[in-house]
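Next up: a single chain in structure tokens, the form predicted alone.
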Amino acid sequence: MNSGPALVSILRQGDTLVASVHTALDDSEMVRFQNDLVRQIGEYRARGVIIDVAALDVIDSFASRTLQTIADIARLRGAVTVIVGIQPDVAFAMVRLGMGMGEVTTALDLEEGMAHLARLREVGNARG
């Protein structure tokens, strides 16, 4: 029985899932988060995924790889992923350690992440 606060919340906003990580996750919690989010992408037929990591003061190599994996799986399932809220000190440390987010789009905050997804939809609608 889990009586503590939720470590991650995943909310649906139309065809977008917004996952907010509230505290540092150990490796097993990170894998559970990945599995839950991927399941919900299919369940809700999500076209966009925003992962908010603003509460994290550290993103280690395992967390970085897991976020990239989530984005890759989401893309293969038809959803675009945007990572938002990487703190300046975290970004600095990631660059110094040679870690990055690869091909995953990042944005300053949730508002910019939602705007990015909206722009992609507009471009898609103009083409379609």
Second form
2 protein chains.
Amino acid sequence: MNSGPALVSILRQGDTLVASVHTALDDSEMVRFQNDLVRQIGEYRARGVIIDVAALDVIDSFASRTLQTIADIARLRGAVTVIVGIQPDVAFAMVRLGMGMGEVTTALDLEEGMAHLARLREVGNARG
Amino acid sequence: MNSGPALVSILRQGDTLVASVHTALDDSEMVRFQNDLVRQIGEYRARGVIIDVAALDVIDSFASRTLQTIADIARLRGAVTVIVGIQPDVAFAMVRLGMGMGEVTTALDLEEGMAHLARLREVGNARG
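Would you mind giving the form predicted in complex with another copy of the chain, to go alongside the form predicted alone above?
First the chain shown before, then all remaining chains and molecules of the complex.
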């Protein structure tokens, strides 16, 4: 997927893509992540995307905005995005700084994220 | 949970946490409440949080903002927050002073709050 050490691993599980961000991404890495993800949504006909940010100990406004952008792009490609694993301290800091995840769905961890997508599928309501 | 008399009790009911605020909280108490709540969301994998403020006979702009902050943090951790029990006089005063609860969902009382969370779960649409 990536040249160089994998900063983000994207795994496929059924019609869901699970992207784990292993480290803070800079501008160009974020763009590469976007491209990889959007390409794989098409390739695997993914209907759900989970972005796991549990490894991040800081989410700044750039990262937050980029994650929201990725969710918007995924949505236009027909996939619902759930962001999981925001650490308590990170959540505190984000809210303290007036940031959030906008309209993007969040869940506690990977398991809850998968459960959320399963529920969406169940009600046939994947608005994505 | 708290050292000293419990100013806020946090009870667990299934995947919902019910936090009852017994008295007006000052700055540091509010922070302790935040920390307790956010920790327990992770611990119990809570998907809903109900904050019962029925015991408060005044909600000032600080308390209002803090409650909104708590709701924002909970959201980033994957839990939906409902604030319940705002007394009529308190509601009058808040609106008179141009305050509100922003985007945070409110309900009449604990029962309505639980019903709201149940409905969210049902449609599998807990935007979290």
